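Listed next as structure tokens is one chain, alone, in the form predicted alone.
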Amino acid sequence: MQPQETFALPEALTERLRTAYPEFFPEILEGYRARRPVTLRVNTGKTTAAQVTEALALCGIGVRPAQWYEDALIVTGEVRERAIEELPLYRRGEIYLQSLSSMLPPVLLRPGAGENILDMTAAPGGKTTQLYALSGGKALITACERDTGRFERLRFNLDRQGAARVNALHADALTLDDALKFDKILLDAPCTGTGTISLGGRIRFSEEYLARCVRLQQKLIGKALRLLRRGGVLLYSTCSVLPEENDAIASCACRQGARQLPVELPAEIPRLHSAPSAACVCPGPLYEGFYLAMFTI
């Protein structure tokens, strides 16, 4: 393992993290340095966790389920993503490589049959296809993506996962007609990604970049509330641990008339402090940093 002193965060980010989480700062750094195991999600539209576990075992790959979600499997040993991607069951769309933290929003949103659901920034499609699977393929899902390359990746994953009823829109969700109304909305907002920093990985952070992300997040949360039907549920998430992108955006939603709903996470998931109704996952050996907040109107 590389010595810890070779891991350097941008000074501006270091100061923000020290200020926001003085007691958790060493833990966050350790989380950034952690080499997390490969995790994957079983596509229950095509197979079962038991069948996937057996198929992987035949390939010499061991897995264990996450305690809070039986369709989430944690790979044991030193197997990495490339080995999983070479397997037939991966190419058939029976499994999807996905971090445990990013599986939380669809699980919390609890998509149901017949519900009209919007995924506002959907590419590459992990959460979209998870929503589809959790609803048994019976939710009416609209998935938006404005970037052409990312939209093609979204369509590819929808096809591979067999999410045939998803309406994929090559469009900016901000341009949707406010007359449209959805029962549930997932806004996994573009962000600085400060929850997903890893040893040896590229760190993209600047004050200007943060400011751009916050401006877009404010626009998207406002749009989401205009598209949400009365009594519906909006889930806002980021893979950031910065309060400016998280609790501050939640406060923005509340100022626009939203009522925050409690986010309840399993006890084993490590958390940073956040607003009482929200949850901020601490980067660690198993989880990426992640933020979740839920609202209704």
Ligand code: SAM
The other form holds:
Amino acid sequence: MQPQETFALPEALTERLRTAYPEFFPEILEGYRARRPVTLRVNTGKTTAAQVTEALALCGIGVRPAQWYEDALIVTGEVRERAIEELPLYRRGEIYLQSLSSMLPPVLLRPGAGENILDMTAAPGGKTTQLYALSGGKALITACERDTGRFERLRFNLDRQGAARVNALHADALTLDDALKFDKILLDAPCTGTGTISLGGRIRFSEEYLARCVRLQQKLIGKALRLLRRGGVLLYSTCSVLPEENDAIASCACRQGARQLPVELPAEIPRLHSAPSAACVCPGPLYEGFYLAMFTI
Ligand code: SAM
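So that was the form predicted alone. Now I'd like the form predicted together with this ligand, please.
The next block holds the full complex; its first chain is the one shown before.
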């Protein structure tokens, strides 16, 4: 059965959110109503935050940096994505439109030169290209994507962003050979997207959809642990706020022998409660709802 599409918050989701976060429920609803500013990431492989700020100012677009990440710029005023997409610096891949929350996983994973990194479910490639830029183009990144259309989009973005040394793999990550071992793995898992809901927009949710996502997340995290080298780091993230897709999947990893590492977020980022070592960002005026957990074996 296809997930139900509606413009209002479906009853089943309301109940789940109320139960999971009784005290934060009104704040989550406020977050769903918020009209967040456009945010973008500077592609440091091609330019600098100062140059982008100056170029945007010449087009009458103001920006301010996020305090915790100098490559993240928050557009001030009423400018929307469309206007940014028409700019030459966007077409040249000098910037990438990306939510602040979704910039967190690569920052926490700290990709280094020479590290062998797997981005397990990579399209459209926002985090792959960020990992590449953060490593100065010096990490050995494999970006895996199963869906054909989304894989094409990934390839297009890698090309546009100049991430030439990324190995793009059109494959189901569940079929990768366990003999491959990676120093770091990003599993930005497919999920219900309940962190990114916008009231007034279409909302896609059903119990069956949630159960399907959870089953896939369980399989993917098990596979990620088998592909991780001993002492390596796995970062699991979703743009969901539902504990079933988050802490419950982290527990599933721990039952398979993974040890959780603490996720430390900048103090200014609003949080929902989660297991002590993980982090769940609360949807709000600046941030989408988002979950992060880190492991080693
Ligand atoms: N990390 C991406 C980014 O920042 O641009 C977003 C990833 S999105 C949340 C999840 C992706 O996982 C989707 O593109 C989906 O097609 C892909 N996917 C789902 N199951 C997969 C599998 N078994 N193997 C590889 N990719 C998979």
